[in-house]
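In structure tokens, the next block holds one chain alone, the form predicted on its own.
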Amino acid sequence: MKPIAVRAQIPESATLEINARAKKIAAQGQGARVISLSVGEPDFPPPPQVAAKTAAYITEKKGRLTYTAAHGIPELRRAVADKVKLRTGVAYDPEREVIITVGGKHGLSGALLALANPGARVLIPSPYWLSYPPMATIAGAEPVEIDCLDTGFKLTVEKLRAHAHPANVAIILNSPSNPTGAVYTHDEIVALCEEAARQDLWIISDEIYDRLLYEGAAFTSIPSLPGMRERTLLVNGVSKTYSMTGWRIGYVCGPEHVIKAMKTLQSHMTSNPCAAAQQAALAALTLTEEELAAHLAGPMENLRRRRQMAVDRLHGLPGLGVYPPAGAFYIMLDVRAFLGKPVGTSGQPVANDEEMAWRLLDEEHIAVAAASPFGASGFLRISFAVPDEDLLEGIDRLAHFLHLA
């Protein structure tokens, strides 16, 4: 029998894999309660309008949900365009320059499929969200990682210039960042955009964490900068800001010819995003800025408090490198000092961060994300979008595993 295609042999998402195993252990009910600090999922509820509008829509349709336009219902595309203009000042035509996708992940994948021919190179600053390289591979492109561990987890103009190549077609920028929480300053974004323009690169701007900021960090939307609208695809969605991960609604705004290509691809791949989920997203995106600010006030205060609480507790663990985030809801931990040393209940050493993550789950019943799949070997990523008691207990279990408690 002939082998399956190489693109079908890429590894499963590491965060989803460890989360599934954590749920399996929890379901078995053996040993300590499983604490998950692994998946990027807000723990606050979505706006109440979401459930109400969706239920009313399903009732009105008597449960018969039919196909929509491939690129999403007109009302939702208009809501996206209005929200983006209010947020960034950039105007997009909702019919020709906006597409609704099956989550932000699908938007990123569609963008790469539309932009990258086989053999093209896609630049990906490292650490990166772990799905970026597989997405580029699926599109037939070569993912080119740019190591930014020594520059505060942020790409510099010098590093971007050093990776110039005729086959480069696009660069993916994510600010605030998953997994690091790094946020580019306005001046840093301007400088990178000027260099990207000199290299004639498309920019895929992943802005999914745009409202989750701390300590005075400011968000800059790339297409709002002079000359960048026509070479940028803005990717966002309702998963993080509105705590609607399972609804799977994202969106992409960009030049008409790219959005048209993405629409064509989507018409063959999904037909359209879920009709009911689009109504849910419409309810979220039509909240006024005042309503959204009121809804986020409590959750953001919780995230700020948990962030500081976790950083303070982690800083008290000798040998552990801790990187306080300026955005999103993750903390990167440098565990390289513990590799090859006795850890855990067995006292056996671990060779790498992935082995450490699996042993933490098996021995301490705490799920964390190994950062090697994010391009950061020797690091772990933990999420602080969890209840206070889970966060503190999880850190205590980590300390116990590392023989620091």
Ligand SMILES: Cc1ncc(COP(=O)(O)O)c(C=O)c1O
Given for the second form:
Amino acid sequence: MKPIAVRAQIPESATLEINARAKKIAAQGQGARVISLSVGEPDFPPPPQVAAKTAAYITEKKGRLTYTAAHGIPELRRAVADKVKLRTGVAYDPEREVIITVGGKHGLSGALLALANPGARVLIPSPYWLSYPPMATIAGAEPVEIDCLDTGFKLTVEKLRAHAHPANVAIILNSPSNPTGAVYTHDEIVALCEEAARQDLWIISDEIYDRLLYEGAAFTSIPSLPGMRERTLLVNGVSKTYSMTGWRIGYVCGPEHVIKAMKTLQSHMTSNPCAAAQQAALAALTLTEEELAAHLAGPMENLRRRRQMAVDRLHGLPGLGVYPPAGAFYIMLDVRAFLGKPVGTSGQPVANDEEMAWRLLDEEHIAVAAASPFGASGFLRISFAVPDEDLLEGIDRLAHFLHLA
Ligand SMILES: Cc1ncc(COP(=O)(O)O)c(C=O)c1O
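Having seen the form predicted on its own, please provide the structure of the form predicted together with this ligand.
Whole complex next, starting from this chain.
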């Protein structure tokens, strides 16, 4: 039999794989309860309007939901344009410059499919969200990683300059970042954008964590900078801010010809995002800023407390490198000092971060994300969007595994 296509032979999303095994262990009910610090989902509820309005819509339609415009219902595109204008000051035409997608993930894939010819190079500062390189590969492009481990997890102008190449077509920037929580300052973003413009690059700006910021960190939306609107695709969605991961609604704003290309591709690939989910996103995105702030006040307070709690406790573990994040809800842990050393109940030496993540799950029943698939070999990523007791218990188990407690 002929083999499947090369682009389909990329590895499965490592975080989903470890979550699946964690669920399996939990279902078998063996030993201690499984604690998951590996997921990328907020643990707070979505705004109550979301369920109420969506249910009312489905009832009114008697369940008969039909196709929508390929780039989404006009009311939702208008709500996106209004929200983006309010947040960033940038005006987008809801008919021609906004597309609704099946989550931010699909928006990013669509952007790459629209921008990258086969063989084009897509620049990806590393550590990166683990789906970026496969998305570029699937689009036929070549993902080019720029190692930023030694520059505070942030791309610098010098590094961007060193990677100049005629085949470069786009760069993916993600601030606040998953997995590192790094947030570029306004000046850093301005300098990077100037260099990107000099190299005539498209910028795919993944702004999905734009509201999850700590300790005075400030968010800069790239298309709001002079000259950047015309070369930027702004990607966002309702998954993180509104805690609506399962609804699968994202959006992309950008120049008309790119959005048009994405719309055409989408029309052939999915027709449109789910009609009911678009209503749910409409309910979320038409909340006023005051309503949203009131809804997020409690969850943000929780996230701030848990971040601090986790950082304080992790700092007490000698040998562990801890990177307090300025945004999102993940903490990067440098475990390189423990590689090759005996760890865990078996006392066997551990070779790398991926083996450590699997053994943490098997031996301590705690799920964390190995950071190799995020471009950071020798690191783990933990999420603090979990209940306080899980976070503390999870860190205790990690300490036990590393023979620090
Ligand atoms: C950096 C980043 N971008 C985009 C997404 C996509 O989110 P969604 O497809 O749920 O909108 C995620 C989700 O984890 C993410 O971490």
